[in-house]
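A single chain comes next, written as structure tokens; it is the form predicted alone.
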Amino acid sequence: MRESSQPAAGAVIGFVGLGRMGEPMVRRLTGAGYQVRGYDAEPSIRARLSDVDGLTIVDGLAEVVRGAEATILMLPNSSAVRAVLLDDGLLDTLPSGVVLIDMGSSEPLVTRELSELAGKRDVSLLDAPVSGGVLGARHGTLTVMVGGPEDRLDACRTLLGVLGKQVLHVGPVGAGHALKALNNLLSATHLLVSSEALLAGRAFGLDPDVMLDAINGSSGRSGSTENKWPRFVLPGNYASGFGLRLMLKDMRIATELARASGLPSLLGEASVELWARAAEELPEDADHTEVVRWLEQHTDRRVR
């Protein structure tokens, strides 16, 4: 996307990453005039969309540029986003002058040095994480957190509000990516001591969904209790789509940026060593909202 740009319907996107959190994004965005150039390492997935209408499947990541405006990466982990970049080579192949939006969940500082090698090339990184969820990214209601350039977030506004009801610029490069695995922390860390009040509350013999309604009107709500319960856990369907190893890794990411810093983060290491324990009792594609399975295992309680 050059400097004087502005990518509204019609324009060409190119995009990375056609997951759970990929394709409601890429559908989003098809559904409000753009052309998206789409790829996924993963053909299976790319076979399943191949029929969105506004949605070009490529083969191969030098293809998702061609005649794009800008691309955007939807990718679980700075390992990816390395990989895709470097090793993969769709850095080499960006023209002159465009921008890249990193929106998965990566390390910051992984994060700024790629901006630096991006610079080199006169490309632009954004890092754009967003919270929400799922159903965030199927109804264009996720909060964007923009690192980089203010420029250069004003010149896609557009384009991220197609996605998300904020987009915020939050501070530098690798400021997005900071501050989307400390709102994670924090969401971990309630969903946590917020299960474990309402297990302890249901053992006692009070009705989860009073407890809930109770709670939502007064100091001790949180989004845990006035989403993730009421939505996932008391229907049992644990269906947010986000991952409980991909929530425990912006957790470590979060409190290695406060002891790089030389902060205390006592209470999110103890989270931290929980929600570990967790991973490793429960299944591989477990999402997080089924800590509470897990928390219910060690109690012998279940809810309903």
The other form holds:
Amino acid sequence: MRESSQPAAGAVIGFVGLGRMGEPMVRRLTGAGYQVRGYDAEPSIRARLSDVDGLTIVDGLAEVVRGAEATILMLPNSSAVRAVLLDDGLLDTLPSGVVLIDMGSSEPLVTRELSELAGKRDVSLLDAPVSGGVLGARHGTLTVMVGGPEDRLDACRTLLGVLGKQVLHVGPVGAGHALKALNNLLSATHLLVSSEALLAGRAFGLDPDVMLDAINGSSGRSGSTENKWPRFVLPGNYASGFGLRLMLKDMRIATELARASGLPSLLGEASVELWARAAEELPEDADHTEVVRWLEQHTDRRVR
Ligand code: NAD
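Please give the other form, namely the form predicted in complex with nicotinamide-adenine-dinucleotide, since only the form predicted alone has been shown so far.
Now the full complex is given, and it begins with the chain already shown.
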């Protein structure tokens, strides 16, 4: 959105990346009265969303930004963001003065580089990655970690408030992406170690529901014991909607960042190694919670 204007219901918003997160986010925005122009590289996704009220599906990137006060990217990684902005030319089509918001979990150093290029065209790039998953996207309860100039964030608060219950300014451009990666390194490592403990307890004869009740009232609790195990692991649906390879991408961004800072993350590196082995053995589209299934099989094999 342009300098000093606040987005209002009725404003046009461009949105690129209509996948597991992008779709529910777009539905929140249209539900709040925004006119969204959406694009995804995958034709079947464009076709599926063609009759959502308030959403105009367009066939190319040049069309997505037409009349848009702000454009949101919800893409898998920095390579896709770079491809969209530079190779496919989105940056060249953005009018000066608008805001571009990268809400995917991208690499902070690439984000800084892209922000400089955007700045040369008088386009402000904010990194605003989210935590809270597909359910949080659906209910508008995401936590949004924003990097970039605070005045530009202030101009987008109403818009981002439709998507998140917490919209936090966490530092200059790239800070949001750094913090999001660090958060996911914690989350992934919690999931692994919580699962090791719960599988060990089960092998000892303890009931997983009883263990979760006790742990969730005790100091060993985490998002994995409070949310992921009860919702996705115990029912065996492994349907969090967050891919295992996307989690591994975030973990690698975080360990790389730690290494570059001269404080390598010893436990984090070990965790990445295990998640990378799970990624090799599980199907391409595995949910990240399937790391527990992998751990179970791996433990069985070791026991035999
Ligand atoms: P997804 O793979 O479901 O969706 C990404 C979409 O981007 C796909 O539909 C794909 O077709 C599209 N795309 C890829 N390259 C493109 C290009 N060049 N041009 C246009 N469209 C392109 O992924 P997702 O789960 O929605 O995740 C998106 C981002 O959000 C990732 O960075 C992820 O790490 C992050 N994230 C995901 C979750 C989650 O629970 N799924 C939670 C928080 C953050």
